[in-house]
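As structure tokens, one chain now follows by itself in the form predicted alone.
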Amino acid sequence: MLEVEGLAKRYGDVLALRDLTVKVDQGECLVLLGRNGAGKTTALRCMAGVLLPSAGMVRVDGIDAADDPAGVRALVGLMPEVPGLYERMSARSYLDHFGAIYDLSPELRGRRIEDLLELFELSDAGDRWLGTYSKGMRQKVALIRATLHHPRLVLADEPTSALDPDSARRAWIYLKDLQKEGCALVICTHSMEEAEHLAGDIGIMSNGRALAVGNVVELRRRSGLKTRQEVRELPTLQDIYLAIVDNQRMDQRELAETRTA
């Protein structure tokens, strides 16, 4: 369903991604974990065709984002870390107002405002503007926009920061009946609950580059940690993740010693 092959996006001198290569199958979901910086929400911005890459390609169910941008943000839902919704606006205007755009007809986008908006508990405040709306509302209704069409591949950057305990496993639980009904998923997150119920691949990304990407037996691999004996228990991802990003900065410190020497 996506396929991306030496991704690279440069600003000016900053060269924000570089080489990124991972493919996500249909039903499949790919977790991008990475501190603030690492590149993740770049990537998944030229991913779903919003930012034009300085290298490489990405492919939404066959269609070059290159040749046709438009036809792949057809196929794409992206929801962004901040919603950037319109404010003076209701939520239920909001919701139909891109249902047209996405070219739902209006018995549909209708039926799945509503089922989205009681999924969501945001039914009875449906009519409110969105200005008035708390942060974790707002994430909820950017969930809803992203998905309203029911797209081929979602991208999704931190979809439950700003959401409570239950609310937020709401909409874990949503995005995989999404992944069951056959949609891609990549998520950005800095959650490592939320990678682990959510991800089949991860990706660990440092400096605009992916360290590493693969299911948590193969990361365990790649780690080098063994069995915490003291406890006798498997490291967790956090354990992982640190050892992996720990792993590249020593490697990089190794390399500029070896250029001074």
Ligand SMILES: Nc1ncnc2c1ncn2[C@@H]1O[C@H](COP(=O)(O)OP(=O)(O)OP(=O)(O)O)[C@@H](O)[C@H]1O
Contents of the next structure:
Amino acid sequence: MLEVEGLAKRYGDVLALRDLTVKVDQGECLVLLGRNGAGKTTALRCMAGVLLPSAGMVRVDGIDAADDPAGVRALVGLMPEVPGLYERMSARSYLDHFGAIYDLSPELRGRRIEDLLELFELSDAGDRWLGTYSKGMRQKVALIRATLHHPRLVLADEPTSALDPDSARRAWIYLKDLQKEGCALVICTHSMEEAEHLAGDIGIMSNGRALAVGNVVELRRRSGLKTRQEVRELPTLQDIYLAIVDNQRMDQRELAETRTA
Amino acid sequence: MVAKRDLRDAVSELRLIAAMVALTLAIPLASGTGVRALAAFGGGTAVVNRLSLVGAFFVVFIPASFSLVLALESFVGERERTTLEVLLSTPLREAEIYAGKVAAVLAVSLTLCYGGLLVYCFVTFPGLGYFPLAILLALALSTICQVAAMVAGAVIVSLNARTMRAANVMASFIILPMSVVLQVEAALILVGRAEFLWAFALMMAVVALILLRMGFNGFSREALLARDVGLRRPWRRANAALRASFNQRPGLFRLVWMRRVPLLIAAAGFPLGALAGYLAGLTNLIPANVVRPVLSTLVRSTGGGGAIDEALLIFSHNVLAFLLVAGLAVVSAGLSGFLLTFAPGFILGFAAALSSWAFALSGIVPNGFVEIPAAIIAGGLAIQIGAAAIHMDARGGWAARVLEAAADYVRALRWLVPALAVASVLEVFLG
Ligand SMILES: Nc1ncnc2c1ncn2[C@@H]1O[C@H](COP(=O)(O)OP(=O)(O)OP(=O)(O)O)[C@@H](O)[C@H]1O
Ligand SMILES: [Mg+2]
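Would you mind giving the form predicted together with this ligand, to go alongside the form predicted alone above?
The next block holds the full complex; its first chain is the one shown before.
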């Protein structure tokens, strides 16, 4: 699905990517980890056909990004680091606008937009201007936008960095579902939890090249770390948080049911 | 699609729209009633008629200035609001994005222009007994072209600026030439001849096309997202760029060969000018008394002062002309380079038409043998400067190319200036 070979990208004097070689098959997920400035965002931009590689090759579904960047862009859904939403548009019309750009028929995109807004709990806010959205809400809209047109390859740059744990989990489930439908994923993140949830392969980047690529087992072996026995007696903060949030939602549903009754 | 969204964005800002519509309504209403009042209280018809035209010009111009702001905003605005990357990651082609942006701006400002003009016409002309349809149509057309030129220029600025503030500062590159253009237009309207306005519209259309093409060629995702910001040590960078443009440039003879196409164009300017001048002289298109003073310098009725003084005068005059031509080439797309050979040719042809070829040619012998090749080389290199100035490339490097062309010119001057000196001596002592 995605083949990257010897990819290099130079911005003026800065060599942001030196020599990146990765491969992602249909229905697989590659998670890119790495320090700030390692070149993750740059790699995604090159894979998305937005920036042309200075050297090396990017191929999506057999299409070379240097020959036909527009063809590559049509197959890809890029979720950039910053949501980049038009402030004076409602979420619905914003998504509809991009659905139209990707040539989705009006009924189809209307249905899909409603489904996804529902999934990310934005149905009620869907007609408010995006300028009034919170940071996490914006990120959800950006994720919906990037995946609206059923892209063959989803490239997401820190997709859940602003989401609350519950929404993040939901986003992961959503991404997993896309993967099951045959979509390939490349995710950049700083969250190890996210990486563990999503990853098939993990690529650890530094200074514009991949230090190591492989699944967790391979990476664990490579790192040479001994097995660690971890005993958890108390629930972690995250477990507690999720439990309380779930309880409260249950309460609300009960409340709503008693009202209707 | 890009245009549609941009339009909606512009329209969704209610206060802005209200202000724009109010201005486009208020100004035509005010100036229209002003003109009518003047007519009613016994202003002379000639004055009222002229004034009604100036009013129309005024009415059209105000909304046109909105287009500048909107166009400046088009790309830098998206960059500052971080929406640019999303737009660029869509499968839309470069042409679609560029055309969409330009179309959205044009639609808004032209609607306001024509709305204002219509309101103005309805307020002013009924019952005035004077309706200069031809001029109003010409005005409407030249407005489109003018707004298009302005928008194209502003979009170029918008593509190249990193911040809105930089774009606003750079906008003065558009406002200054535009104010000159507007004064010319106002003068043409006062003259009140529609055909001048048509010619003006044609000229603006050419400018608009050149600018639109420049903007489009300079437009690329790469340039918008990845071009190195490079604000560190601007002076050193400028200095290095200047030095680089002077280093490793070819010598005069190789240069002449490299630039043979613009040189041929410049060389063609001379006979073309002579022909045009000859025809103009025969048909009396230009009143002779306009050209006569120029002719007299060519035929040279020796005045007071020594021969040395005169040679110096001719020499400095020519050097000045050469320098001026190079400077103007950047803004005139190389036209000044062409004029460098065309204008003397024209004068020669004109003189020939009034007297005879033999007499006219005797005026430029023998100094012409040196002057004309020098003018051709200078003209050709100036055309090259102009061509570099209107050529934008997705890979950038505009400044480097213009600097290179200018450096070639400066280096060529090392040969051309002595040549001019020789020519002026020849002219004074042998001519
Ligand atoms: N437009 C640009 N112009 C010049 N240099 C750039 C540009 N964008 C990125 N860089 C440089 O390229 C390198 C890689 O940047 P990139 O944004 O890909 O890092 P990243 O891995 O995404 O970092 P982070 O984890 O902080 O998001 C950095 O050194 C950065 O300074
Ligand atoms: Mg990044």
